[in-house]
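A single chain, nothing else alongside it, follows as C-alpha coordinates in the form predicted alone.
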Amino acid sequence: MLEFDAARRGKTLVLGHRGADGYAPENTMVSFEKGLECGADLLELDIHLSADGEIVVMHDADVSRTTDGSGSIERKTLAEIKKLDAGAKFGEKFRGERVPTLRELLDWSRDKIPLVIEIKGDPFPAVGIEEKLVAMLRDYGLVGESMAISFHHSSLVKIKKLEPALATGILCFGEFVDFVGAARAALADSVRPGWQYWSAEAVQAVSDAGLVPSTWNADDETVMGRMVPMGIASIGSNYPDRLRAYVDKAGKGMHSH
(Lines of atoms letter the chains of each structure in order from A and count residues from 1; the text may use other names and numbers.)
(Lines give C-alpha, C1' and ligand atoms only; values in the text may rest on other atoms or scores of the structure.)
(Ligands and ions follow the chains in the order given, each with its own letter.)
Protein backbone atom coordinates (compact mmCIF):
# COMPACT_ATOMS: atom_id res chain seq x y z
CA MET A 1 0.00 0.00 0.00
CA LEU A 2 1.36 3.38 -1.10
CA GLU A 3 1.13 4.91 2.40
CA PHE A 4 3.73 2.48 3.78
CA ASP A 5 6.16 3.57 1.07
CA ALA A 6 5.50 7.26 1.78
CA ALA A 7 6.01 6.74 5.52
CA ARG A 8 9.34 4.97 4.92
CA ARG A 9 10.56 7.72 2.61
CA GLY A 10 9.37 10.66 4.72
CA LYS A 11 6.98 11.78 1.99
CA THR A 12 3.42 13.11 2.20
CA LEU A 13 0.66 11.76 -0.02
CA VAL A 14 -2.34 13.82 -1.12
CA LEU A 15 -5.60 12.03 -0.30
CA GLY A 16 -8.65 13.33 -2.17
CA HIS A 17 -11.46 13.58 0.41
CA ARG A 18 -14.64 11.95 -0.95
CA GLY A 19 -12.97 12.56 -4.33
CA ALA A 20 -12.54 16.31 -4.45
CA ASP A 21 -15.62 17.46 -2.62
CA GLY A 22 -14.66 21.13 -2.62
CA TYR A 23 -15.20 21.07 -6.39
CA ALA A 24 -17.79 18.38 -7.11
CA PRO A 25 -20.59 16.49 -5.34
CA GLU A 26 -18.93 14.23 -2.77
CA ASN A 27 -18.56 10.50 -3.37
CA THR A 28 -19.73 10.68 -7.00
CA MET A 29 -17.79 9.56 -10.04
CA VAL A 30 -17.34 13.18 -11.17
CA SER A 31 -15.78 13.95 -7.78
CA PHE A 32 -13.37 11.02 -7.99
CA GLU A 33 -12.41 12.04 -11.53
CA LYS A 34 -11.81 15.59 -10.27
CA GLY A 35 -9.64 14.27 -7.42
CA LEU A 36 -7.47 12.42 -9.91
CA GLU A 37 -7.28 15.50 -12.13
CA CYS A 38 -6.23 17.59 -9.08
CA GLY A 39 -3.17 15.39 -8.60
CA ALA A 40 -4.29 13.26 -5.65
CA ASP A 41 -2.13 10.20 -4.92
CA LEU A 42 -5.04 8.35 -3.30
CA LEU A 43 -8.81 8.78 -3.13
CA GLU A 44 -10.89 8.43 0.03
CA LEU A 45 -14.53 7.33 0.00
CA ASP A 46 -17.24 6.04 2.34
CA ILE A 47 -19.31 2.86 2.11
CA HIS A 48 -22.61 1.47 3.37
CA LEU A 49 -24.67 -1.59 2.39
CA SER A 50 -27.99 -1.28 0.58
CA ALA A 51 -31.03 -3.32 1.70
CA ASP A 52 -30.14 -5.90 -0.95
CA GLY A 53 -26.51 -6.16 0.11
CA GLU A 54 -24.73 -3.97 -2.46
CA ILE A 55 -21.78 -1.84 -1.33
CA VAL A 56 -22.83 1.76 -1.97
CA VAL A 57 -20.55 4.81 -1.92
CA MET A 58 -22.00 7.53 0.33
CA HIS A 59 -20.92 9.31 3.49
CA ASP A 60 -24.15 9.62 5.44
CA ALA A 61 -26.37 6.75 6.56
CA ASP A 62 -29.33 8.79 5.25
CA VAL A 63 -29.55 9.92 1.63
CA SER A 64 -31.27 13.27 2.28
CA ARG A 65 -28.24 15.60 2.63
CA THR A 66 -26.60 14.77 -0.70
CA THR A 67 -29.50 13.55 -2.88
CA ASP A 68 -33.09 14.43 -3.78
CA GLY A 69 -34.36 11.47 -1.73
CA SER A 70 -34.81 10.72 1.95
CA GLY A 71 -34.40 7.76 4.28
CA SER A 72 -31.74 5.25 5.22
CA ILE A 73 -29.45 3.59 2.66
CA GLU A 74 -29.73 0.30 4.55
CA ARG A 75 -33.50 0.32 3.94
CA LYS A 76 -33.27 1.04 0.22
CA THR A 77 -32.51 -1.38 -2.60
CA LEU A 78 -29.77 -0.55 -5.07
CA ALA A 79 -32.45 0.10 -7.73
CA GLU A 80 -34.05 2.70 -5.45
CA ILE A 81 -30.69 4.30 -4.66
CA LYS A 82 -29.80 4.46 -8.37
CA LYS A 83 -32.91 6.60 -9.05
CA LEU A 84 -31.61 9.35 -6.76
CA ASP A 85 -29.91 12.49 -8.05
CA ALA A 86 -26.60 12.86 -6.19
CA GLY A 87 -25.40 15.99 -8.00
CA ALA A 88 -28.07 18.70 -8.23
CA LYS A 89 -27.81 19.83 -4.60
CA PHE A 90 -24.14 20.65 -5.15
CA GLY A 91 -24.76 22.53 -8.38
CA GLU A 92 -27.10 22.54 -11.36
CA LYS A 93 -24.36 21.43 -13.76
CA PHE A 94 -24.04 18.18 -11.77
CA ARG A 95 -27.72 17.28 -12.09
CA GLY A 96 -28.11 13.60 -12.99
CA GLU A 97 -25.01 12.36 -11.14
CA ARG A 98 -25.81 9.02 -9.56
CA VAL A 99 -24.73 7.34 -6.33
CA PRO A 100 -21.95 4.93 -7.35
CA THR A 101 -21.45 1.40 -6.12
CA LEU A 102 -17.99 0.39 -4.95
CA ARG A 103 -17.87 -2.02 -7.89
CA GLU A 104 -18.37 0.84 -10.36
CA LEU A 105 -15.68 2.88 -8.64
CA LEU A 106 -13.22 -0.04 -8.67
CA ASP A 107 -13.89 -0.63 -12.38
CA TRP A 108 -12.77 2.96 -12.96
CA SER A 109 -9.99 3.31 -10.37
CA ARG A 110 -8.20 -0.03 -10.61
CA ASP A 111 -5.67 1.09 -13.23
CA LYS A 112 -5.56 4.73 -12.14
CA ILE A 113 -5.35 5.37 -8.40
CA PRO A 114 -5.52 3.46 -5.08
CA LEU A 115 -8.49 3.81 -2.72
CA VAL A 116 -8.81 4.39 1.01
CA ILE A 117 -12.23 2.98 1.89
CA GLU A 118 -14.03 4.15 5.01
CA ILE A 119 -16.58 1.76 6.51
CA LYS A 120 -19.53 3.80 7.79
CA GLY A 121 -22.53 2.76 9.89
CA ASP A 122 -26.15 3.44 10.76
CA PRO A 123 -25.03 3.90 13.57
CA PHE A 124 -22.90 0.73 13.37
CA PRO A 125 -21.61 -0.92 10.16
CA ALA A 126 -24.10 -3.18 8.39
CA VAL A 127 -23.73 -6.87 9.24
CA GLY A 128 -21.49 -8.54 6.66
CA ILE A 129 -20.03 -5.36 5.13
CA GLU A 130 -16.48 -6.42 6.05
CA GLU A 131 -16.81 -9.81 4.33
CA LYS A 132 -18.27 -8.18 1.22
CA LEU A 133 -15.52 -5.57 1.06
CA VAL A 134 -12.73 -8.13 1.42
CA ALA A 135 -14.33 -10.42 -1.19
CA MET A 136 -14.65 -7.56 -3.68
CA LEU A 137 -11.06 -6.35 -3.21
CA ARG A 138 -9.88 -9.94 -3.70
CA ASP A 139 -11.97 -10.22 -6.88
CA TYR A 140 -10.28 -7.12 -8.24
CA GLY A 141 -6.80 -8.11 -7.07
CA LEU A 142 -6.59 -4.88 -5.07
CA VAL A 143 -6.07 -6.15 -1.51
CA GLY A 144 -2.43 -5.03 -1.50
CA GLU A 145 -3.14 -1.58 -2.96
CA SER A 146 -6.14 -0.56 -0.85
CA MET A 147 -6.78 0.45 2.75
CA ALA A 148 -9.89 0.06 4.92
CA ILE A 149 -10.42 2.70 7.60
CA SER A 150 -13.15 3.31 10.16
CA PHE A 151 -14.22 5.03 13.36
CA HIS A 152 -15.62 1.57 14.19
CA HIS A 153 -12.42 -0.08 15.31
CA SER A 154 -14.08 -3.46 15.91
CA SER A 155 -14.92 -3.47 12.19
CA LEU A 156 -11.20 -3.20 11.43
CA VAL A 157 -10.45 -6.16 13.72
CA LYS A 158 -12.92 -8.19 11.59
CA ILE A 159 -11.20 -7.01 8.39
CA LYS A 160 -7.73 -8.03 9.65
CA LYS A 161 -8.95 -11.46 10.71
CA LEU A 162 -10.57 -11.99 7.31
CA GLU A 163 -7.62 -10.66 5.28
CA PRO A 164 -4.35 -9.84 7.10
CA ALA A 165 -2.87 -8.43 3.87
CA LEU A 166 -5.44 -5.60 3.68
CA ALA A 167 -4.04 -2.46 5.33
CA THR A 168 -6.30 -0.82 7.90
CA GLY A 169 -6.40 2.48 9.77
CA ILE A 170 -8.19 3.76 12.86
CA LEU A 171 -10.04 7.05 12.52
CA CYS A 172 -10.65 9.09 15.66
CA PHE A 173 -11.89 12.46 16.83
CA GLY A 174 -9.69 13.40 19.73
CA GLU A 175 -6.19 13.11 21.08
CA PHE A 176 -5.55 9.63 22.43
CA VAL A 177 -3.07 9.29 25.28
CA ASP A 178 -1.75 6.23 23.45
CA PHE A 179 -2.37 6.27 19.70
CA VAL A 180 -0.05 3.27 19.28
CA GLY A 181 -1.96 1.20 21.85
CA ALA A 182 -5.27 2.09 20.20
CA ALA A 183 -3.98 0.98 16.80
CA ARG A 184 -2.53 -2.24 18.22
CA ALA A 185 -5.86 -3.07 19.91
CA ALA A 186 -7.57 -2.71 16.52
CA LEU A 187 -4.82 -4.71 14.72
CA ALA A 188 -4.46 -1.61 12.54
CA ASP A 189 -1.55 -0.33 10.44
CA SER A 190 -2.38 3.37 10.49
CA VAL A 191 -3.49 6.09 12.93
CA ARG A 192 -5.81 8.77 11.51
CA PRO A 193 -7.09 11.46 13.89
CA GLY A 194 -8.41 14.82 12.73
CA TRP A 195 -5.53 17.25 12.11
CA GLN A 196 -6.21 19.19 15.33
CA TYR A 197 -5.14 16.18 17.40
CA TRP A 198 -1.69 15.52 15.99
CA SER A 199 1.42 16.73 17.79
CA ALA A 200 4.97 16.25 16.52
CA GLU A 201 5.59 13.92 19.49
CA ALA A 202 2.58 11.75 18.66
CA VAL A 203 3.59 11.51 14.98
CA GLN A 204 7.07 10.43 16.08
CA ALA A 205 5.70 7.80 18.49
CA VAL A 206 3.38 6.37 15.82
CA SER A 207 6.16 6.34 13.20
CA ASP A 208 8.63 4.74 15.62
CA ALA A 209 6.11 1.96 16.21
CA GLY A 210 6.11 1.19 12.48
CA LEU A 211 2.60 2.58 12.02
CA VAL A 212 1.50 5.07 9.36
CA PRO A 213 0.40 8.54 10.54
CA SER A 214 -2.35 10.17 8.48
CA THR A 215 -4.92 12.94 8.89
CA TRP A 216 -7.69 15.01 7.33
CA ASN A 217 -8.50 17.77 6.08
CA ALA A 218 -5.93 20.34 5.04
CA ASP A 219 -7.71 22.88 2.85
CA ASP A 220 -5.78 26.05 3.66
CA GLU A 221 -2.10 26.87 4.07
CA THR A 222 -2.36 27.37 7.83
CA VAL A 223 -3.34 23.73 8.35
CA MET A 224 -0.94 22.55 5.63
CA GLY A 225 1.87 24.48 7.30
CA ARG A 226 1.16 22.74 10.57
CA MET A 227 0.70 19.23 9.15
CA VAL A 228 3.20 18.78 6.31
CA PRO A 229 6.40 19.41 8.34
CA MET A 230 5.35 16.85 10.98
CA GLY A 231 6.08 13.89 8.73
CA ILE A 232 2.51 12.70 8.20
CA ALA A 233 2.37 10.11 5.43
CA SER A 234 -0.99 11.12 3.95
CA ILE A 235 -3.26 14.11 4.35
CA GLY A 236 -6.84 14.40 3.17
CA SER A 237 -8.09 17.50 1.39
CA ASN A 238 -11.34 18.70 -0.14
CA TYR A 239 -9.16 20.69 -2.56
CA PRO A 240 -6.45 18.19 -3.52
CA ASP A 241 -4.85 20.57 -6.04
CA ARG A 242 -4.08 23.10 -3.26
CA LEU A 243 -2.46 20.45 -1.09
CA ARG A 244 -0.65 18.99 -4.12
CA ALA A 245 0.94 22.38 -4.83
CA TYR A 246 1.94 22.86 -1.19
CA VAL A 247 3.39 19.36 -0.74
CA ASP A 248 5.37 19.57 -3.97
CA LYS A 249 6.73 23.03 -3.13
CA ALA A 250 7.84 21.67 0.25
CA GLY A 251 9.70 18.85 -1.54
CA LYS A 252 7.53 16.25 0.22
CA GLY A 253 5.74 14.80 -2.81
CA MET A 254 6.42 11.19 -3.78
CA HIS A 255 8.14 12.41 -6.93
CA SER A 256 10.09 15.21 -5.22
CA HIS A 257 13.80 14.74 -4.59
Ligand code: G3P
Contents of the next structure:
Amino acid sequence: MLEFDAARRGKTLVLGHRGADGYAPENTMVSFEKGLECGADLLELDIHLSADGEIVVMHDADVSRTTDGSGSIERKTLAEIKKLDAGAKFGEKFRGERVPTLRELLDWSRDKIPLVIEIKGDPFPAVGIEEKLVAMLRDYGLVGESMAISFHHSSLVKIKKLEPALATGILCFGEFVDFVGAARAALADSVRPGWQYWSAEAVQAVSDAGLVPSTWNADDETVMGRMVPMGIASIGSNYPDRLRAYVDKAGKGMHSH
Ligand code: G3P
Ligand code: CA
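Given the form predicted alone above, I would also like to look at the protein as it appears in the form predicted in complex with this ligand.
Now the complete complex, all chains and molecules, led by this one.
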Protein backbone atom coordinates (compact mmCIF):
# COMPACT_ATOMS: atom_id res chain seq x y z
CA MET A 1 0.00 0.00 0.00
CA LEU A 2 1.39 3.35 -1.13
CA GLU A 3 0.77 5.05 2.21
CA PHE A 4 3.42 2.96 4.03
CA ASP A 5 6.12 4.23 1.69
CA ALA A 6 4.90 7.82 2.04
CA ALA A 7 4.95 7.52 5.85
CA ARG A 8 8.51 6.17 5.88
CA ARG A 9 9.71 8.99 3.62
CA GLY A 10 7.79 11.85 5.26
CA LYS A 11 5.93 12.41 1.96
CA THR A 12 2.28 13.32 1.46
CA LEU A 13 -0.19 11.59 -0.83
CA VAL A 14 -3.29 13.32 -2.17
CA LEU A 15 -6.46 11.40 -1.32
CA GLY A 16 -9.49 12.43 -3.41
CA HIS A 17 -12.37 12.68 -0.91
CA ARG A 18 -15.47 10.81 -2.16
CA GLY A 19 -13.70 11.19 -5.52
CA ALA A 20 -13.56 14.94 -6.02
CA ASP A 21 -16.55 15.96 -3.93
CA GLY A 22 -16.04 19.70 -4.55
CA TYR A 23 -16.45 19.31 -8.32
CA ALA A 24 -18.86 16.42 -8.85
CA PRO A 25 -21.59 14.46 -7.04
CA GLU A 26 -19.84 12.58 -4.24
CA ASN A 27 -19.14 8.85 -4.54
CA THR A 28 -20.26 8.63 -8.19
CA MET A 29 -18.17 7.46 -11.14
CA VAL A 30 -17.93 10.99 -12.51
CA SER A 31 -16.51 12.11 -9.15
CA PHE A 32 -13.89 9.34 -9.13
CA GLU A 33 -12.93 10.18 -12.73
CA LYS A 34 -12.58 13.82 -11.71
CA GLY A 35 -10.42 12.87 -8.71
CA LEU A 36 -8.04 10.99 -10.99
CA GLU A 37 -7.99 13.91 -13.45
CA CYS A 38 -7.14 16.25 -10.52
CA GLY A 39 -3.94 14.29 -9.87
CA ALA A 40 -5.01 12.39 -6.75
CA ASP A 41 -2.69 9.52 -5.73
CA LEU A 42 -5.53 7.61 -4.04
CA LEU A 43 -9.34 7.83 -3.96
CA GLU A 44 -11.49 7.66 -0.82
CA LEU A 45 -15.05 6.29 -0.85
CA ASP A 46 -17.74 5.08 1.55
CA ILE A 47 -19.55 1.73 1.49
CA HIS A 48 -22.75 0.10 2.75
CA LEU A 49 -24.46 -3.22 2.00
CA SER A 50 -27.72 -3.27 0.05
CA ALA A 51 -30.64 -5.38 1.38
CA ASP A 52 -29.64 -8.13 -1.07
CA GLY A 53 -25.98 -8.10 -0.03
CA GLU A 54 -24.20 -6.02 -2.70
CA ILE A 55 -21.51 -3.53 -1.59
CA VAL A 56 -22.70 -0.09 -2.71
CA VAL A 57 -20.84 3.21 -2.68
CA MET A 58 -22.57 5.93 -0.66
CA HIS A 59 -21.71 8.13 2.31
CA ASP A 60 -25.00 8.47 4.20
CA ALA A 61 -27.08 5.64 5.63
CA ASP A 62 -30.15 7.34 4.10
CA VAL A 63 -30.30 8.04 0.37
CA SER A 64 -32.25 11.32 0.60
CA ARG A 65 -29.42 13.89 0.79
CA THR A 66 -27.66 12.80 -2.39
CA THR A 67 -30.39 11.15 -4.50
CA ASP A 68 -34.01 11.63 -5.58
CA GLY A 69 -35.13 8.82 -3.24
CA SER A 70 -35.60 8.42 0.49
CA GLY A 71 -35.01 5.77 3.13
CA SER A 72 -32.20 3.57 4.38
CA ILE A 73 -29.81 2.24 1.73
CA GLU A 74 -29.45 -1.01 3.68
CA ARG A 75 -33.19 -1.68 3.29
CA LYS A 76 -33.15 -1.28 -0.50
CA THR A 77 -32.24 -3.93 -3.04
CA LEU A 78 -29.57 -3.19 -5.62
CA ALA A 79 -32.28 -2.92 -8.30
CA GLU A 80 -34.03 -0.23 -6.22
CA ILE A 81 -30.77 1.61 -5.58
CA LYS A 82 -29.90 1.57 -9.28
CA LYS A 83 -33.13 3.46 -10.08
CA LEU A 84 -31.99 6.44 -7.98
CA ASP A 85 -30.54 9.56 -9.56
CA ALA A 86 -27.31 10.39 -7.69
CA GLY A 87 -26.27 13.39 -9.78
CA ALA A 88 -29.05 15.97 -10.19
CA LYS A 89 -28.97 17.23 -6.60
CA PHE A 90 -25.38 18.33 -7.17
CA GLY A 91 -26.08 19.89 -10.55
CA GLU A 92 -28.48 19.44 -13.48
CA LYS A 93 -25.64 18.45 -15.80
CA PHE A 94 -24.99 15.39 -13.63
CA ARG A 95 -28.57 14.07 -13.92
CA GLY A 96 -28.51 10.35 -14.68
CA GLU A 97 -25.47 9.51 -12.52
CA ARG A 98 -26.09 6.28 -10.62
CA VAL A 99 -24.98 4.94 -7.25
CA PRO A 100 -22.00 2.71 -8.11
CA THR A 101 -21.38 -0.73 -6.69
CA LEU A 102 -17.89 -1.36 -5.33
CA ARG A 103 -17.47 -3.97 -8.07
CA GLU A 104 -18.14 -1.35 -10.77
CA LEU A 105 -15.69 1.03 -9.15
CA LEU A 106 -12.99 -1.66 -8.91
CA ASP A 107 -13.50 -2.60 -12.58
CA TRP A 108 -12.65 1.01 -13.44
CA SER A 109 -9.98 1.76 -10.80
CA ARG A 110 -7.98 -1.49 -10.75
CA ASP A 111 -5.42 -0.41 -13.36
CA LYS A 112 -5.54 3.29 -12.53
CA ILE A 113 -5.48 4.22 -8.85
CA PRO A 114 -5.66 2.56 -5.39
CA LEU A 115 -8.73 2.91 -3.17
CA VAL A 116 -9.14 3.81 0.51
CA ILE A 117 -12.48 2.22 1.38
CA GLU A 118 -14.45 3.50 4.37
CA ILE A 119 -16.89 1.08 5.98
CA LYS A 120 -20.07 2.91 7.02
CA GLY A 121 -23.28 1.60 8.63
CA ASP A 122 -26.78 2.40 9.84
CA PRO A 123 -25.56 3.11 12.52
CA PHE A 124 -23.21 0.10 12.66
CA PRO A 125 -21.73 -1.72 9.66
CA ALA A 126 -24.09 -4.29 8.13
CA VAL A 127 -23.49 -7.88 9.24
CA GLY A 128 -21.11 -9.55 6.79
CA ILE A 129 -19.77 -6.41 5.09
CA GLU A 130 -16.20 -7.15 6.22
CA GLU A 131 -16.23 -10.69 4.77
CA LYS A 132 -17.69 -9.42 1.49
CA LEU A 133 -15.12 -6.65 1.21
CA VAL A 134 -12.19 -8.99 1.85
CA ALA A 135 -13.56 -11.56 -0.63
CA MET A 136 -14.00 -8.92 -3.32
CA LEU A 137 -10.52 -7.45 -2.90
CA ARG A 138 -9.06 -10.98 -3.05
CA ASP A 139 -11.03 -11.65 -6.25
CA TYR A 140 -9.54 -8.55 -7.83
CA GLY A 141 -6.03 -9.22 -6.48
CA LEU A 142 -6.11 -5.82 -4.79
CA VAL A 143 -5.64 -6.72 -1.11
CA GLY A 144 -2.08 -5.35 -1.03
CA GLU A 145 -2.91 -2.08 -2.79
CA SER A 146 -6.06 -1.09 -0.90
CA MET A 147 -6.88 0.17 2.59
CA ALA A 148 -10.02 -0.27 4.71
CA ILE A 149 -10.79 2.56 7.12
CA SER A 150 -13.63 3.17 9.58
CA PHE A 151 -14.94 5.03 12.61
CA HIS A 152 -16.10 1.54 13.66
CA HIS A 153 -12.84 0.17 15.00
CA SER A 154 -14.23 -3.28 15.81
CA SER A 155 -15.03 -3.66 12.12
CA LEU A 156 -11.32 -3.14 11.42
CA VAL A 157 -10.40 -5.79 14.00
CA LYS A 158 -12.63 -8.22 12.05
CA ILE A 159 -10.98 -7.24 8.76
CA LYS A 160 -7.47 -7.73 10.13
CA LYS A 161 -8.36 -11.16 11.51
CA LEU A 162 -9.87 -12.16 8.17
CA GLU A 163 -7.02 -10.77 6.05
CA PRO A 164 -3.85 -9.53 7.78
CA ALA A 165 -2.46 -8.29 4.44
CA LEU A 166 -5.24 -5.71 4.01
CA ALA A 167 -4.08 -2.40 5.52
CA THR A 168 -6.53 -0.74 7.90
CA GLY A 169 -6.90 2.72 9.43
CA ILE A 170 -8.83 4.05 12.43
CA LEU A 171 -10.86 7.20 11.87
CA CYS A 172 -11.81 9.56 14.68
CA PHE A 173 -13.31 13.02 14.70
CA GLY A 174 -11.73 13.91 18.01
CA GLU A 175 -8.58 13.58 20.05
CA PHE A 176 -6.60 10.45 20.84
CA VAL A 177 -4.80 10.41 24.20
CA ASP A 178 -2.56 7.67 22.82
CA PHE A 179 -2.44 7.67 18.99
CA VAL A 180 -0.29 4.54 18.78
CA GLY A 181 -2.22 2.69 21.49
CA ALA A 182 -5.55 3.40 19.77
CA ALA A 183 -4.24 1.90 16.52
CA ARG A 184 -2.76 -1.13 18.30
CA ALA A 185 -6.08 -1.80 20.08
CA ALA A 186 -7.79 -1.96 16.67
CA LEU A 187 -4.92 -3.98 15.09
CA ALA A 188 -4.71 -1.09 12.61
CA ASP A 189 -1.87 0.19 10.43
CA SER A 190 -2.96 3.80 10.20
CA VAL A 191 -4.23 6.56 12.51
CA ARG A 192 -6.67 9.03 10.92
CA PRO A 193 -8.17 11.75 13.14
CA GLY A 194 -9.64 14.94 11.68
CA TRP A 195 -6.88 17.43 10.79
CA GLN A 196 -7.61 19.60 13.84
CA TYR A 197 -6.42 16.82 16.12
CA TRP A 198 -2.88 16.30 14.78
CA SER A 199 0.29 17.75 16.30
CA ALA A 200 3.86 17.43 15.03
CA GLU A 201 4.70 15.29 18.08
CA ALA A 202 1.84 12.91 17.37
CA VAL A 203 2.88 12.54 13.71
CA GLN A 204 6.40 11.71 14.89
CA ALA A 205 5.19 9.14 17.44
CA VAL A 206 2.92 7.46 14.88
CA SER A 207 5.63 7.35 12.19
CA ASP A 208 8.24 6.08 14.68
CA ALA A 209 5.87 3.23 15.55
CA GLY A 210 5.78 2.24 11.85
CA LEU A 211 2.17 3.39 11.52
CA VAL A 212 0.70 5.67 8.85
CA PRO A 213 -0.52 9.17 9.84
CA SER A 214 -3.40 10.43 7.69
CA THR A 215 -6.19 12.99 7.85
CA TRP A 216 -8.98 14.84 6.00
CA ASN A 217 -9.88 17.42 4.53
CA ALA A 218 -7.42 20.02 3.30
CA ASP A 219 -9.28 22.28 0.89
CA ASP A 220 -7.62 25.62 1.65
CA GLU A 221 -4.10 26.84 2.20
CA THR A 222 -4.54 27.30 5.96
CA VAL A 223 -5.14 23.60 6.50
CA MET A 224 -2.63 22.56 3.84
CA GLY A 225 -0.03 24.84 5.43
CA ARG A 226 -0.54 23.18 8.78
CA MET A 227 -0.74 19.54 7.62
CA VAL A 228 1.70 19.19 4.70
CA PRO A 229 4.90 20.26 6.54
CA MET A 230 4.19 17.74 9.33
CA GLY A 231 4.73 14.86 6.92
CA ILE A 232 1.23 13.40 7.09
CA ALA A 233 1.31 10.41 4.72
CA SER A 234 -2.04 11.08 3.08
CA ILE A 235 -4.51 13.94 3.23
CA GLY A 236 -8.07 13.95 1.93
CA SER A 237 -9.35 16.84 -0.17
CA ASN A 238 -12.61 17.72 -1.86
CA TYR A 239 -10.50 19.67 -4.37
CA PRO A 240 -7.62 17.26 -5.02
CA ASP A 241 -6.09 19.52 -7.71
CA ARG A 242 -5.52 22.28 -5.11
CA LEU A 243 -3.82 19.90 -2.69
CA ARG A 244 -1.82 18.31 -5.56
CA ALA A 245 -0.42 21.75 -6.48
CA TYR A 246 0.38 22.60 -2.85
CA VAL A 247 2.08 19.28 -2.07
CA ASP A 248 4.19 19.38 -5.24
CA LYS A 249 5.24 22.99 -4.61
CA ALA A 250 6.26 22.08 -1.05
CA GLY A 251 8.39 19.21 -2.42
CA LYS A 252 6.37 16.70 -0.37
CA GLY A 253 4.90 14.70 -3.28
CA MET A 254 6.10 11.13 -3.75
CA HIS A 255 7.76 12.15 -7.01
CA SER A 256 9.11 15.55 -5.92
CA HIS A 257 12.65 15.98 -4.64
O1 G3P B 1 -11.50 9.92 4.88
C2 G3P B 1 -12.18 10.05 6.07
C3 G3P B 1 -13.42 10.86 5.98
O4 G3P B 1 -14.05 10.63 4.75
C5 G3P B 1 -14.33 10.58 7.12
O6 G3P B 1 -15.44 11.43 7.17
O7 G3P B 1 -17.83 11.86 6.95
O8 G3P B 1 -16.33 12.32 5.05
O9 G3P B 1 -16.84 9.98 5.68
P10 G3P B 1 -16.67 11.38 6.17
CA1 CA C 1 -15.49 8.89 4.11
